[in-house]
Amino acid sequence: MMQRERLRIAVQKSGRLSDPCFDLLDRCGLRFRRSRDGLFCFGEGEPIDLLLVRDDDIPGLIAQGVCDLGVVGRNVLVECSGAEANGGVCALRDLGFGRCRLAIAVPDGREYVDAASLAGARIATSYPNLLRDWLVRQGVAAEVVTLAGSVEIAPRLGTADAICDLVQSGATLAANQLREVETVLESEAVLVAAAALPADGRSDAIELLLRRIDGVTRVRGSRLLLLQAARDCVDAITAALPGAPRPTVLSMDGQPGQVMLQALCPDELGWRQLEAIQRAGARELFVLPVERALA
């Protein structure tokens, strides 16, 4: 295989991870020009390109050396890791979006006490490896029915007694008269790579990407709070800050008894929280969104 000097990342062409993935890359300062066929994105400014594919294909593309990195759900990574052709692909970073769970659900009218209630049942799923591993851990003998899609309708069609599928809000289960009873795997988007990372010029691009991803994910949802106060109010204000951050205290020229505080709060600041901080002695409060940070 011809050696490449540009880093190539496999990402989902369309689906629930596609838009959040491109948003993350945009926050990392990466810009791309898409090819006419819509399957390739050429990086502008950094030697990083994207290959747009089905998420199920991503672990295999990395294992084969076609791509260096990929963005997939943990469910896909773990489901495919048992395949010999995909061995050695591992997660580098949790990305904090695409959160869901692989869950077992049964029809509303079916009695369920615990995992033993599934003994002898037919369970439909698109994740047979994950389901079989879970059943083994639970000591339950059940039949795994592998389906490529429309898993949730299998009980109504009479082809399964229960299902094992991805769940986010649970609305799809409710619409199909199903109720969630067990969680097989908690999942979110992860950045994956082969166990042996490239040792050529691509390694610099990987370090750059990881540093920028860390800078974005570390402060995702955070707010920078700026305020003024009397110096003797600092302790009370600090106690009122959500998430217990340690504020930076800055002296104000010509006003020895006054200070300016800045604090990175891990969650959004609501009106009641701001009003509590104000009652503690703060004034001139400003709340700013934080997009990225470098340590």
The other form holds:
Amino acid sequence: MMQRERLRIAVQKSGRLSDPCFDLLDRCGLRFRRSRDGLFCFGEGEPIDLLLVRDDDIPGLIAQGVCDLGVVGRNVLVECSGAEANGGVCALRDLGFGRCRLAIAVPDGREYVDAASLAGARIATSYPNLLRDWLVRQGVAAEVVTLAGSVEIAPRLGTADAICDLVQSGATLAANQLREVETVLESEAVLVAAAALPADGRSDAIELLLRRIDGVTRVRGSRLLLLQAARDCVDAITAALPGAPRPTVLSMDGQPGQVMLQALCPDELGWRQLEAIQRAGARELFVLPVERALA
Ligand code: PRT
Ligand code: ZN
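In place of the form predicted on its own, output the structure of the form predicted in complex with ligand PRT.
Full assembly next; the chain just shown is listed first.
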């Protein structure tokens, strides 16, 4: 395999994963200059470049060694990993965006009890490998109809009795009079790589990237809560903190009965939660967004 000093990451060119992926890289402190044809992004600070491609091509590009890392939905990774040419591509990190599920849905009027209800049915999907594996696990014999897109209209066209497609809000299913009945796979964007990571100059860049991704994803959505209180109130305040974080309690100079408390809360802190914390005895409450963390 060709020796390269710069790390190359395959990223979806335009689609649901593109914006959140660029946002993550930006939070990791990586800046890029786009090539004229828009297919390549040259890293300006770190030796990390991007190749912008269709998401379906990403596992193959990594398996061939054209790219070292990539960002794809777990649905694409697992669907492709059956192909021998893509062997050994695996997930390094869950990235927390692009969440959806691969689900089976049937027309509203169709009776459904459990997986056995699908016996003999024609199921339309763009994920034939994932669907076939699921059917085998359920011990159900059904016909898999592979379609490249517009899977949700297949039952109305009479070309399928059920579908297996990605669902996020469920609005697409509802608009097509379909009812979700089974989850085949829970998915989110994942950082993928070949099983054997490069051992040359690129390994430092991989380490840097993973450390920064962890620093961003670990605290994403977290809030730092700062407040003052009488020392007697600390237990009641701690009990009122959502997500049960372990607060740090600091004494305040010249005020022996008073403390300053800080806590990293895993989620958004709403007004009701803050008011409950205040009723437990807190004063001077501040809620701060947390951008990154380094242990
Ligand atoms: O051009 P390219 O091949 O790169 O893009 P693409 O069209 O194959 O992919 P894209 O951008 O649509 O999706 C990329 C990835 O986003 C998917 O592989 C999933 O991992 C993830 N993702 C998250 C989704 C959805 N949510 C999603 N809702 N991918 C597709 N959908 C579609 C779904 O197929 C259905 O048509 O949205 C519809 C359902 O959405 P709801 O909200 O109505 O349920
Ligand atoms: Zn695609």
